[in-house]
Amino acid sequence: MEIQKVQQAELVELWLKGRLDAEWSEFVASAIDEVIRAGCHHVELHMGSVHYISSAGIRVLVKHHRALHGIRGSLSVVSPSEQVDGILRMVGLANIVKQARQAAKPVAPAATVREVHDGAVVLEVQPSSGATAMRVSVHGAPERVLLGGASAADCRTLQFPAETWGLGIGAMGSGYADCESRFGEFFALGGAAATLAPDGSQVPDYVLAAGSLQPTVQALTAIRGTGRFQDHGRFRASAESGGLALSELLESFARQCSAPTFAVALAAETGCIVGAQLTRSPALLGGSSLFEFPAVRDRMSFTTERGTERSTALLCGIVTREPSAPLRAHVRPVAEGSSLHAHIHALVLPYRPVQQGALDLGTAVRQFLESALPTSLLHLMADDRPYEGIGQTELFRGAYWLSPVERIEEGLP
């Protein structure tokens, strides 16, 4: 099998020559995956020189057609050979391929979408939703909790309906006693909440809002935002940069946002995630510091190397140029030398392209969680050590939601 790739604006043509059988089906599948991972969601397979296709090859077409259709993309078969065309008709795929081919050309972006080039960051800014500035509340004393002073008095039951986001240290359960050994990082966004218990659990647990069921977290510390995000758009790394450090993207957002403090949510295709997780509940520290050496090795885990396999992540948090008194204990500098402070958590999932165009936040969160189980949940931080440091979370492209923060209150309603 030979494959030639031709880039046509937002459309990629793959010209195939040979047999699309079991021996070559994974080769073709990998070529299509590579196109999708590069950010193109419209693929044409020119199959005039493919003289044979087996069920293994048909499987590749069906799999990628469904995957791209699910993110508003398309996969079409163009000018198939007589043999391939006949097989597709026999297995009932002629109509699907024809429909995909008709929809293959990407829709031109609306005139109201504004493109901003800011160093290595390229933003496609959608029209503002007109939402008012977001309200943010904070709960708990992070320093005291992490120094081993947590008690039942610190525990607060928090609900996270659709237009509420949050993060901190929490667990899912009926109260402090039920959650005492399971307090770890939590994440809430778009009508979903997830927690990663530090009791040996390898997979985050999560709850999606459904009917009268609302995601609920027992929180020792929390930041919680209420209201719709005001701004939405797409981001990507420039062709020259390849990937974006998280701090680069946040600095760009800060330049676009007039408010000194803003909330941010991302659905991002990532190169690596750099952060930390609790491996022991702060409620079990018995008065000793989480960071006590060498016990810290058994109480926290840190990203030790940059992963080579891409993933998709949902991120949310708060970023500020000027940490106010209620927020100061909850944020840290995003990277060495940066003037920004932030607190951001990431829910990591197996790789899935982020749908192009405008996205509803709640719909996007639900689609990701319904398509695959989360693989990790981390508190994001930069590893800026001079020699051993592995740097920052790396992002390639995705969707963002931003909102200026109107005010920050201490104590959650």
Given for the second form:
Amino acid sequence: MEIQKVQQAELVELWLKGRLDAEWSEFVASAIDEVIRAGCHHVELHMGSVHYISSAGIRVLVKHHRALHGIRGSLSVVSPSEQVDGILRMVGLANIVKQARQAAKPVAPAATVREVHDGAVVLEVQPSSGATAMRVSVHGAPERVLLGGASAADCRTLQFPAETWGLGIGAMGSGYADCESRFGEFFALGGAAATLAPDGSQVPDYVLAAGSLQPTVQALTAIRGTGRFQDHGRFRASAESGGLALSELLESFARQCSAPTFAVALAAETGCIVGAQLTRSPALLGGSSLFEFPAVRDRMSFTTERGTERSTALLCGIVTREPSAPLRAHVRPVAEGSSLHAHIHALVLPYRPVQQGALDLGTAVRQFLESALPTSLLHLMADDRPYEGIGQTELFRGAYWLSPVERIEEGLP
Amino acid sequence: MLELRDVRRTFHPSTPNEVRALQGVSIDLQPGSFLIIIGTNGSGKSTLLNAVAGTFFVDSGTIRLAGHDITRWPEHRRAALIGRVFQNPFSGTAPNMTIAENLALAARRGQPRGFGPALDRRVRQEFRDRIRTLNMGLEDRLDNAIGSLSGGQRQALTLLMATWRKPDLLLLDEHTAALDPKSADQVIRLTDELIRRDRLTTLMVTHSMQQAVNLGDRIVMMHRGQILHDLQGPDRSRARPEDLLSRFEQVRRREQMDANVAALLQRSYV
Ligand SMILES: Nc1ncnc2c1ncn2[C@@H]1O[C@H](COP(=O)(O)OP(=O)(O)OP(=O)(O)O)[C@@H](O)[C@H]1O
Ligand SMILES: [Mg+2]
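Swap state to the form predicted together with the partner chain from the form predicted alone:
Below, the chain from earlier opens the complete complex, with every other chain and molecule after it.
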């Protein structure tokens, strides 16, 4: 089997030559995967020179057709040989066969989509949703909790229905006593809330809003945003193969956003994710500081090497140029040399391409969580240690949602 | 069946080469329980098995087996209760002796000198029957020297010998690690069969996460001479190889967390 790849404006053509049988099906499958991972969701398989296809080959077509269809992409077989055409019709796949001239061209982005080139970042900006600035409240006293521990008085019950987001340290349960040993990072976005118990299990638990069920988190510290996001679009790195450092992307958003403080959510295809997690509930600190060395080894876990694995992550948080009270206690510098402060959590899932075009946040979150179990939940930070530092979280492309934040309230205990 | 209480052992104490190989290990093993021990290199797995077998005396703590306090028993006395297979296929058998002679030694083990079966026709028939269950075609080679067998065949024989008299405790230390994949698979299969058949109380060390989840009813993960995780019951049932690997990854991260990382976390975590 030979495969030639031809990059067209909005699609990739794969010209196949040879037999598409069990021996070669994985080869073809990985060629298609590679195209999808590079960010293209429209694939044409030109099969005029393929004279045999077995069930193993058909399986690849069906699997990728489904996967791409599920993210509003497409896979078609173009001008197949008589033999292949006959077989595809027999097995009921005539619908994916196209003749060369009438091959489906994906719709060009609507004229209202604006493309912004900003250094290493390219944004495809969708029309604004017209939503007003977002309301944000902060809860708890992070310094006191992290430097000494918490008590029942620090715990508040927060709900995260659709059109809210949140992050902080929390757990799901009936109250402080029930959650005392389980407090860890939490993440809430688009009608879902997830928590990671600090027991080393690395299996985030989550609740999706359904009917009258509202995701509810018992939180020791939290930031919570309410309202629809104003701006939405896609982002990608301008360099063909490169990724973006988280701070690069946030700086670019800051330039897009009129307000000094903004809320951000991302559904992103990611490379290495750099961040930290609690491995022991801060409620059990008993007066000592979380960061005390060497005790911190049993209390926190930190990415200390750059992985190469690709994932998909949901991110949410708040970014500000002017960290003032009461937000100040809840944000930290994004990276060395950046003027931004932020607090961002990420819920990590197995790799899955992020659909192109306009995307509804709640639908996207639901689709991700229904397709696979999350594999991790982290507080994102940059590792800027001079020698061993591994840098920042790397993002390739995805969807973003932004909203200016006007006022930040101190949540009532 | 086996009860370890706060067992400690330090090699070369108070010298630059001091190694605290066991730092307070306690384990209770019910009769018929099959415990898999995993852990990073040098975490103390082999030392733990050696401590139980009596290769050396522990510095402190107690070891009880089958109702006896064996803490101060010498190795040869414990051998009456314990069967053992090492990683090296050449260590469990006498290479110049024949298969039959080796088996006779195993069958006689723990019995007063001079007792036990002599190599008469009836005994040879029993050896042949048992060896046939290995499905390795060794039943017709009773008089061949052990040295002429492959690593996998030797390890299978060693296992058969170690379990011949249904020991109160079976110790397996990476006993398939030196074998090619196919032989390793055969020996693991045999291990599982023998342990199940005789409900042998077993401690098995392995580096294979797949073996750890496919065999046994309990998994202990050791690190720096201590038990870091002890998975039993439902926790054990749902453990997958990737979960165990993720626990190793956590250990590795923990090791890399130094004072600089602690300072970084204090600056960046909220
Ligand atoms: N007889 C000995 N004398 C000195 N040091 C020893 C002795 N036996 C073991 N050690 C040391 O004790 C530590 C634990 O060794 P042990 O062999 O128990 O590790 P292990 O978990 O079995 O590792 P591996 O996976 O490599 O087999 C190591 O640092 C080892 O060098
Ligand atoms: Mg060892």
